[in-house]
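One chain follows as structure tokens, the form predicted alone.
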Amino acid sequence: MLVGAFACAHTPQLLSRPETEDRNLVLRVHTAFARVKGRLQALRPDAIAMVAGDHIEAFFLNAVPALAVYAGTECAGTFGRYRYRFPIHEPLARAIVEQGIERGFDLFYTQDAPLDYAFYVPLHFTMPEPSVPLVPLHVNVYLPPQPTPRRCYEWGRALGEILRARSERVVLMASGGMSHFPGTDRYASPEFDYDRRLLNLLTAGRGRELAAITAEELDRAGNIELRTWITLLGAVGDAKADVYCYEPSWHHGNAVVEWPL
């Protein structure tokens, strides 16, 4: 059963803090993690379906798939001085594929690519404790052709139904954004306003209406990585977001989240 939805910035100056920081602002978001953690401890999931970009260390040149599960027995990854592996639901993983398939969504799965730090800077900070098994869920969001926001929502909604047939109780988390763009004369000028009016649709209840937006738009507006919560979107359909901060740094747009279910 679905117990839980959640979507979390994974900014890498979250964990490692360069001096061009604001302390405050990080610490904020580290609270806003926090809070996450402690709803995680309170709703006791079995595992913990995480749906997460790649910023090239698992695919690039050998393969690029839109969709993907990562389905062997653990996974791992290395982000600077961390090396972090987590061990994978290997049941949950494997029904995702078998019945993401039968739902006509050409799954690709590994058991061995690395693990991008999108999935391991907010686990850092909200992974329950005990530890809960993991399914990492690949979406691309960074190398063209990325699939469209409207194929995002539909796979998110057969994992919806997937994820609520089954015994184990699974929370999912989305990873990403909110407007940045890193490598870009844009840097320093993310989009927030952007970023403000998605939030209020979210805590309306309205993020069905993300899956019209085009890959256009969200390029334009430094959000190719909201795919992922999309993704979540589809799964969670009209319930209404909690937003637990939104911390707008010179560079990227900090939001943590819940929807309640």
Given for the second form:
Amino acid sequence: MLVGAFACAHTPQLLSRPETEDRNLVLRVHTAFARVKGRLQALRPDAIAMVAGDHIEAFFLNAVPALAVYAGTECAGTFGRYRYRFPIHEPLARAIVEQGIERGFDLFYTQDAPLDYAFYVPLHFTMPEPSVPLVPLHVNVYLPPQPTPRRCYEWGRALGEILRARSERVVLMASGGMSHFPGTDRYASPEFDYDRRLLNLLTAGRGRELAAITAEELDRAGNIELRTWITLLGAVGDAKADVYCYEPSWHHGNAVVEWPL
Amino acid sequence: MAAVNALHYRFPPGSAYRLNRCLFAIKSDDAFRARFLADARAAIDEMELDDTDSAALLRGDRDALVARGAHPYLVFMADLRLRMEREAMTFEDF
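Next up, the form predicted together with the partner chain, please; the one we just looked at was the form predicted alone.
Below is the entire complex, every chain and molecule, led by the chain shown above.
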């Protein structure tokens, strides 16, 4: 069953803060992460299914999957001085691959790919105690052509149906966003007004409208990673978002959101 | 084509494969990054880059690298990883 749904920023400066970052802003996002952790403890999930966009870490140009599932026994990665490893809920991961393919989604799966920091940063702050196994779900966000927002929404809807039919208690998390432009001349000028308009739609329970956004619009708004949120929205339908925080830094719109189910 | 070319993140052309592979290695391969820091020219030669790409990489010229087809995120993170080791940047780790 699907017992919870959250979206979290994964800005690496929240984990390892250089002097360029406002410490109080970072701590305010940490407070929102702590609230997610408390909710996860209360929801007692058997697994966390996390949708994140790889930063050209697990998948380089040897293979660029649109949608992928980590379906081994464990996954691990590194980021700077951080080393991390998580057990995978293999029965759930395998069910997602098998039933996803049965439903017409040609999923890529891996038992041997590094786990990107997009998964790790939110989990560093929100993993409940005792920890629960993970099912990492990848959506291609950085290597065009990415899956369309509509395809992400449809995949999320199928994923939600698969999770609801399971006996395990599953929390679905999306990692990413909001507006940021790493590596471009827009890095210091994200589209914060665009983010706020999206958050207003989400708090009104109008998440399905995000499925109609074009790839070009996501790129222009610095929101290519929103595909992870749109996948989650397919699963939660018209649930209304509870925005824990929206903290615009000089380069990044940091949001933490729950969709109470 | 104008609208497509205006995108921040574009399809990585095959002509830039070696350049992107080199940036990926600087970002994600600790041993290669160490070799690059010790002798950038020799490390670049391992990756068989042409003279134009090599010069842009040695200058750290982001705009030239992106114009050659380098992925902006790879340029960004490769540069950050090199600066973290060269400049002993200080971080507060949580």
